[in-house]
Amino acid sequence: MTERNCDVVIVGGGPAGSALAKDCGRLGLEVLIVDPLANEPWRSTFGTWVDDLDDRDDAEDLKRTLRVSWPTVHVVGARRHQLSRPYGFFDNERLRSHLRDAPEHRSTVQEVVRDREADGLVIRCLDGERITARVVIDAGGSRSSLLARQRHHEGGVQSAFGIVTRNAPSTYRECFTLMDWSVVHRDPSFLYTVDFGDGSVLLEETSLYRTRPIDAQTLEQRLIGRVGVDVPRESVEHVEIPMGWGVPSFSRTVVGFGAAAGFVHPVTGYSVAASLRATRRVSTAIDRAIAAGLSVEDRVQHVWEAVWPSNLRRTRALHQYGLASLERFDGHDLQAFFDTFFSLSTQDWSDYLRIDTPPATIARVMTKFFARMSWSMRLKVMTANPLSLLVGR
């Protein structure tokens, strides 16, 4: 059995874990990333509103890692909307190269336990490696098993079936469509399309949120029906993103970060930009907790409060309520919902789509939105599950 010591162990080397490791390293902390897929390419498609990167010191460098960006975004409800807010998709290799500068250990974490004699933490890996650390961060994604979820916030899934093709119809070229609800189904889903600018186009049928996801075969048939032909496929993906989970219970040993900490937006499923924005406050909290000589329990609590400050937990409660309302809507409701949502000012709907917007701002946007809804939609919103407003710890 081998053993090593470091200040911070980050479990998970995706964009969130890599970005946090980089910021911790800049503060002089000794960091190690533990990931069973270390050195493997990132295979997910990571997108972001371009201005959501502006809060980072390296915003311009991050923007240069984008594979493609669009100055306008299309949304289709019962009518068409052209949103004048740039959106981009990362080139995974460029993003990884920019973020990843911490050493890595390719293994799976078996358990994290207290080392009471050294007042530290011990990480035991399946390959026999034993690592001691002052702080352990779980950045292993939504399905990580290192953290407990809130039972009253049982979540659902955003599911999608997509193809990448070089033979897409001209309708789907030279544009980015965030969502197209023009085809109404009993169990609603929408079309999401991206022309990457290199001849390849992603066409994806997506179920926004359901407790029980729509199966891949159904989504595939809907996609073929929309496109009008089963086009040749360069690659195929079936995605299921856990959504709607509450803030994890605050563990006394491991701190969550990124999707593992519940950074997935309850309504959109986005998490990468939110994670990138949070690295500064979280790495600073880690550095200060270690420098102050706090006990393990106090260090963990201090860092958790940076991951999920009390005001952002209130923001999450408001977003959860919005999500509980969405599942009550049929296809026509969702057309009207997004027509109304995107009739708000760009600033208002942009604020709502961030998990780190102050709760007073979210409440103000929700009030404006509610005032513009039809009475039938208001009734469905008012009868949504009130347990969504609980914020546990």
Ligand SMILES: Cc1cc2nc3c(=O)[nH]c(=O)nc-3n(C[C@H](O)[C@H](O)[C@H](O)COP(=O)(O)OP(=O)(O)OC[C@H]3O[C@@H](n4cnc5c(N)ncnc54)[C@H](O)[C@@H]3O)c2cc1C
Contents of the next structure:
Amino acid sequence: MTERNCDVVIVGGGPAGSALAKDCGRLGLEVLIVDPLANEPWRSTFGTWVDDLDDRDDAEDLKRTLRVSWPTVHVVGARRHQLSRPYGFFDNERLRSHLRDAPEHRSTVQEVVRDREADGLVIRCLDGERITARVVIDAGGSRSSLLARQRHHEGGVQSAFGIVTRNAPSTYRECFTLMDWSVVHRDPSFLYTVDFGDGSVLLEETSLYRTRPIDAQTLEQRLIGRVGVDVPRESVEHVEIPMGWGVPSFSRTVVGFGAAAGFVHPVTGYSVAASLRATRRVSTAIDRAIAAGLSVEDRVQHVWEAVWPSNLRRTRALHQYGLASLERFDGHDLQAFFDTFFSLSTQDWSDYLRIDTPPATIARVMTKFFARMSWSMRLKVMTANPLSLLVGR
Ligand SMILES: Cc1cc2nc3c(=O)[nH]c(=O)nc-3n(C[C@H](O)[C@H](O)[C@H](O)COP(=O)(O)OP(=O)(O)OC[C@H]3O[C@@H](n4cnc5c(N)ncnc54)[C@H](O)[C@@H]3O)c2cc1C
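How about the form predicted in complex with the named molecule, since we already have the form predicted alone?
What follows is the entire complex, opening with the chain shown before.
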């Protein structure tokens, strides 16, 4: 068995953990990423609104890691919308090499315990490695086992069945469609299409968040119904994105970050840009907590407050309320819902789609949105789960 010491251990080297490790390193902290998959490529296709990267100092470098971007985005409800807000998809290898500059240890973290004598933390890994650190960050993704989730928010999934093809029908080429709700189902799903610009097109039938997911076979049948049986498949994917979680309980040893900390937007399922935007405030808090010589408990508390400041916990509660309403809508409601949502100003709907928008702004956008809804939709929204407005910790 070996032993190492460092300032910060980051459990998980996905986009969130890598970005935070890089920022901690820039502040002069000794940081180590622990991940059994540290050398593996990131498999998911990460998309982002391009202006969501603007808050970072390295925004222009990050934009250069996009494999493709579009100046406009299509959404189809009962009407077609062309949104003038650029959207892009990362080239995972380029993004990884831009973000990843911290040393790595390839193993799984089994537990993190207090070392009372040294007023530090001990990380025990599956391979027997024992690491001591001043701060431990859990960036282990949505399925991380180191943090407890809030019980009053039921987690669900967004499920999708998709194919990548080099022979997509022309309607799906040279464009990006975020959501197409034109085919109405009682248990609704939408079509998501991406032309990657290299001849390959992703066509994906996707549900919004559901506590009971739509199965892969149903989604596949719906996809075939839309695009036809003849489209040759280069690859097939069935994904379930865990989402809908509230803010995790604030552990007294480990601080969450990224998807592990509930950064996945309750409505969109996105977290990458939100994690990239949060690294500065969180790395600064880690640096200050260590420099101030706070006790482990106070260090952990201080960093949690940077991960989820109280105003952003209120924002999350408002988003959870929106999510509870969405689950009650059928296909026709959703067409009307998105037609109304995207008739708001670009600034308003963009603010709503970020987890770090101040709660007063979210409440203002929700009020404007509510005023434009039909009475039947208002009723469904008003009677949605009020428990979701609980701001817990
Ligand atoms: C199919 C799919 C598509 C998605 N598309 C988008 C999208 O387009 N845009 C977007 O913003 N978001 C998207 N998301 C949501 C979210 O952004 C991703 O899940 C993203 O990968 C989260 O990044 P992360 O760094 O927080 O965690 P992850 O990328 O999940 O990384 C976690 C890492 O931690 C490691 N780990 C876990 N437990 C331990 C442990 N105990 N010890 C050591 N290591 C551990 C894992 O091996 C993993 O490498 C998508 C999610 C999925 C599943």
